[in-house]
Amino acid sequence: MKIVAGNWKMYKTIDEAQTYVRQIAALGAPQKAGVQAILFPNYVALGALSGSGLVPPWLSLGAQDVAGEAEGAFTGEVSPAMIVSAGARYALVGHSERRHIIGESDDLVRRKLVNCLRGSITPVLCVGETIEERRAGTMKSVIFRQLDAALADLTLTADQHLLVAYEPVWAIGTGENATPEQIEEAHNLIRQHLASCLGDSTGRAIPLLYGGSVKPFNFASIVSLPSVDGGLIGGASLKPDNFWELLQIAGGC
């Protein structure tokens, strides 16, 4: 199974989101089985899409963030129950922009991840290093710290699921991509550490996505790597034709 996840970030009004979904639905489902498509709209568009009847059955929805609490006096926050009621099954947790621009701590990321699992949402845990950390030779320790903090004392039950996305921060929106060797190195480290944190069978079954300036022209070389189970894609997911092309590429790998 290959996963193609599109993160719209802070783009698309309700009308734009609905037009996009109409167009992607008209293009049809992925031509080959074994491809899972997920879109992460903003909260406003997410709520509008779920009740529109426009989303085809082969396309899943997710939220770009989630609160670290189940409910309460937390102005502006959105709980797992609210996300589920909007028709979403997934939520991004610890995205690099949340960590490095908004300033989310490792502890907050962990609380959000646990809250997702308790609320019947599959979290997509994002980890990755900055260019300064890579140049300093601390890529491994940074990723392990992020994984350890998020997964501390965690045991996944049979009905709970987790995805992990490796985002080298220096390759997001820069046009620069990690080399196949760099991706394989990072993903293999993540895989080994997941097995260490969660047990061998569980850790080795968690899908690993790559996110970092993924485009249709380079996706085949990325998604065909042995360690890559799919992509977390930003700008290239904003046009339905591009997203559909990414789905076809994943289906051919």
Contents of the next structure:
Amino acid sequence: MKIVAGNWKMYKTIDEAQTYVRQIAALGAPQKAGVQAILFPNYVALGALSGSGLVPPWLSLGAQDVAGEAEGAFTGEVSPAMIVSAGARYALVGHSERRHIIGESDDLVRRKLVNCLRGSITPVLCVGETIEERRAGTMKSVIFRQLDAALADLTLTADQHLLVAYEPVWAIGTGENATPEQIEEAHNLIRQHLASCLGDSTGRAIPLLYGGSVKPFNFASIVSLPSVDGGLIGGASLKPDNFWELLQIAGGC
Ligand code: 13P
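With the form predicted on its own already on screen, would you show the form predicted together with 1,3-dihydroxyacetonephosphate?
Then the entire complex follows, led off by the chain already shown.
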């Protein structure tokens, strides 16, 4: 099973989101059964889509962020229960733009992840190193620190799920992919570390997505790598025909 997830970031009004979903629904379900499609719209579009009746059954929805608390006086925050009430089952946690631009700490990322699991949402934990960290030879220690902070003392129950996305910060929105060797190296390290944090069988079962300048022309060579279970795609998910093409490519692997 390959997973193709589109992170719309801060794009699309309600009208634009509804037009997109109408268009992708008209293109039909991905041809091959083994592909799971997930879109991550902004909160406003997410709420509007869920009530629209436009979202086809083969397309799941997720939120781009989530609060670290269940409820209360946290102005501007959105809780897991609110996200579930909008028909979404996933949330991105620790996206690099939130870590590096908004300034989210490892500790906040952990609280968000735990809050998702308590609130029946599958978190997609994003990890990845900056170019300075890669050049300094600290890719492994940065990723392990992010995983350790997010997963410390965590035990997943049978009905709790987790996805991990490796998104090297230097590959996001730059047009520069990590090479297949770099992706395999990072994913294999993440896989081993997940097994040591969460136990062998749980660690082995967690899907690993790659993100960073994925486009229809380069996706086949990435998604067919043995360590890659799918992609987390920004820019190329913004047009329905591009996103649909990515689904077809993943289905062919
Ligand atoms: P791009 O695909 O635009 O590089 O963005 C990747 C990303 O950040 C997905 O979460």
